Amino acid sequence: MGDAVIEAAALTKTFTRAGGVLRRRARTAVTAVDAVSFTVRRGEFVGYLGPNGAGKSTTIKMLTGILAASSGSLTVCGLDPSRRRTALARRIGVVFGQRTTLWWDLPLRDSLTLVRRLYRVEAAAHRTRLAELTALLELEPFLATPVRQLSLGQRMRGDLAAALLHDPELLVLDEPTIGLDVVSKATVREFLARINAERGTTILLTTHDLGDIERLCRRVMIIDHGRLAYDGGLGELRRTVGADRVLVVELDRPAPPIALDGIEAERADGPRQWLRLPPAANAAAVIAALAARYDVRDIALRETGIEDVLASLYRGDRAYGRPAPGGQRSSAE
């Protein structure tokens, strides 16, 4: 495996659904995760994105030993993850963002000391962890308020502080941001950011806030109707689904639509003018024969949002995460 922290092969996840009340002897199968293999080595920070059913949550089970695959094989940090359960929790750390693992009646503090009896982690290395945590995540206002009285951002603040008490080599977060206000947002993207560059910690990011994605992950993984549709970075996703780019050409004074080859004029506003550039363009060939036919005051190249870039891909719009001939999407996730 070498530095691999999860190691997948066609992993597969299957459960078997009852039938009607007329015909209670007859079952379905339906396929949750459907032969997904990949490999994530240390240090790298994955975000694991797909419509909902698509089978997220059915990998994150399997990967922490909620659930034991069905086919296939997987390992993370160098264990089965539903035979050594025990001994993998020890090893990794797992956030919720809608379920919190602290105590609701007892202030946060108390509650990362039972997380610290939890891990078995030493005294001496508990002190050193938490006052790190506590001033990465700026906990120290609120470490004696009860879990139940915290706001929403700092509940997550306090959960990413458990969940990385006892030091993991994998941090797994499911919807870390989820209803946080944009100040909560940008402190939990600013502490993972840095923990994974500091650390070397290595995460894996389920997610539907795209800013999460944009802002944090180098590279991404996209599963839809169970199968891993895109593993790469944001820029080859959006040379992959095709994503044109928009050209925004300020000139010194209105002109008629500019005519390039290749190159679709899509509207113009007075001096502005909306240039569409496909796939294979090369923007800076563009902007200099602009700069050499045109009276150019400023340009801006604007990319495709990766919202437009991932519904691109979830309609089937080109041809990645469609399901088999007979296939059965399943709402398990």
Contents of the next structure:
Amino acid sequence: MGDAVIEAAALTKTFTRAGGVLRRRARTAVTAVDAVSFTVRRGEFVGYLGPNGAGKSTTIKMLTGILAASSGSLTVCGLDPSRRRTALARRIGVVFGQRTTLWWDLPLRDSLTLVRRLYRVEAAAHRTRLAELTALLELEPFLATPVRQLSLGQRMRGDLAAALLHDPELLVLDEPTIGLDVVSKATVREFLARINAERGTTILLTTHDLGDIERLCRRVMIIDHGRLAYDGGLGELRRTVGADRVLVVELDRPAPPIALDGIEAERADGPRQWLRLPPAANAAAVIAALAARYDVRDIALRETGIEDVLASLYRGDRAYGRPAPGGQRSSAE
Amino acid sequence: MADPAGAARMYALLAWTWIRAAAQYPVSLAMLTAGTAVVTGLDVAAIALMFTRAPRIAGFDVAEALFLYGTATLSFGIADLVLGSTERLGEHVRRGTLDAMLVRPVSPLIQVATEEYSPRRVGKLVPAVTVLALALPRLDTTWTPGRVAMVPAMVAAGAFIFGGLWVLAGAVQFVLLESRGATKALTYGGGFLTQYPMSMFARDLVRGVTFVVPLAFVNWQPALYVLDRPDPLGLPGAARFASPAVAALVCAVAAVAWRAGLRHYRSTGS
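Let's compare: the form predicted on its own is above, so bring in the form predicted in complex with the partner chain.
Every chain and every other molecule in the complex is listed next, the one we just looked at coming first.
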């Protein structure tokens, strides 16, 4: 299939940190991204996750041509990002959640007009597109407001509009929902889902907000210590890594820890006990057995959230479900 | 830049955008403009005062010294007008705002140079033009067509030399983030140095600004031709016409340095 938007093979970035001008010899090499390989196809919506310092931003910077890779190969929209940065810039949209690309003192409308000129978008195409984005992102009420007076949520919507005015094939978002309130987050997520579904815009998103992932991403890539630790479906990740479910059992009175067909309570607090179910266990059968043998007042079945899955992945206290190509994880960490 | 016309259009567009952005704060703009006007006026007054007190400086009479001052300040002012903000590159690197510039389809040099562009920068040209307008008719020289043509040519070449130095100063900051102070010595220091007859400085300094940082070609060497004077360093007469070539060389070095700096940034991400 020739529809790969991003193709990375053994992509590596090593930073050499000098020990200061006077200590030239004290250089240390840090591998921020270590032989990462993946392909993103047209129309995909990929979540790129990892703890702070794992190499997410470095990867994003290589994809957008801000940084040149140390080794490996990388093609984005058919171009080598570091050699064809300007050409690539016309075909991708980039949003940094932490800083705006808009002009602080200009009304949003003027910023968007300037973006049109920078990207050399036809005036007619621009009008249509702006009208569309204005409706989708509900920009109308603050189009005339200087960017500095916008709320964070409004500003992010403005930034999204600016990144999409030239109808890019690929949208790269670096923590787009950081700091947003619940309503703004919902607007941004709904918008992203729509442009992905309706326009077929390929989207790569980094985030620490797991709501973004659960709501938007069918595919998840996890980077840890510079290596691709997981690349696959979100459901599969949950099944393979976070399959454990926990039964919270509330008994009539405090009792010794429950032991039931090999399942033991891992924690007890007064009348309340926590039982971790093995992946193969039939929850209904366990609950029936519990109800038969104990005086149970209440039972709750808690699914492991994506948050717990990632937390355990980041801590490295569990094996990954499926090692990604080139992303073999060392257990020594 | 493959497309100079396109680059100039982008420059104008971004500069205009910043001017409009500055107009969002009219009081601040008015006060800054007034401030520039006062400083500029004091500048002109200081020169006038200096020349009434010291009618001859290092063998140059008032009109000649004013001519040197005017051409240098004009060249410097033009370069500062166009590229002065590039000295703030280190700040953009540190704050990470350079990244946002790199994802736009416009050269980061243009984006940095137009940053916070203000019409006030034009104000810096006022004393230069005033001084030059006073000095030119008073010059005691034979105005051959060559000498007449040399005046705009030397101002243009000087502007390119200073412009190249600005870009060079910016490029250095890709590597040495805190070097803004040091690079100021090169740009503003150079601007100051060329305002006076070189013959009033120590010979070694003059050699340095001739052969190392070629500031002597901003106005000193061509002025020797316009004023029909011998070179205190005894350089061949051809040196007086070398300014455009020197300007081209400085700009070429600056372009290479800028690219190398950008490459360094993109390989270190500092």
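Residue numbers count along the first chain shown, from 1. On a predicted model such as this, the values are computed, not experimentally measured, just so you know. Only the largest set of C-alpha atoms that superpose within 1.5 Å between the two forms is called the rigid core.
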query: Residue 69 C-alpha moves between these two forms by 2 Å or more, core aligned; finding: no
query: Residue 167 C-alpha moves between these two forms by 2 Å or more, core aligned; finding: no
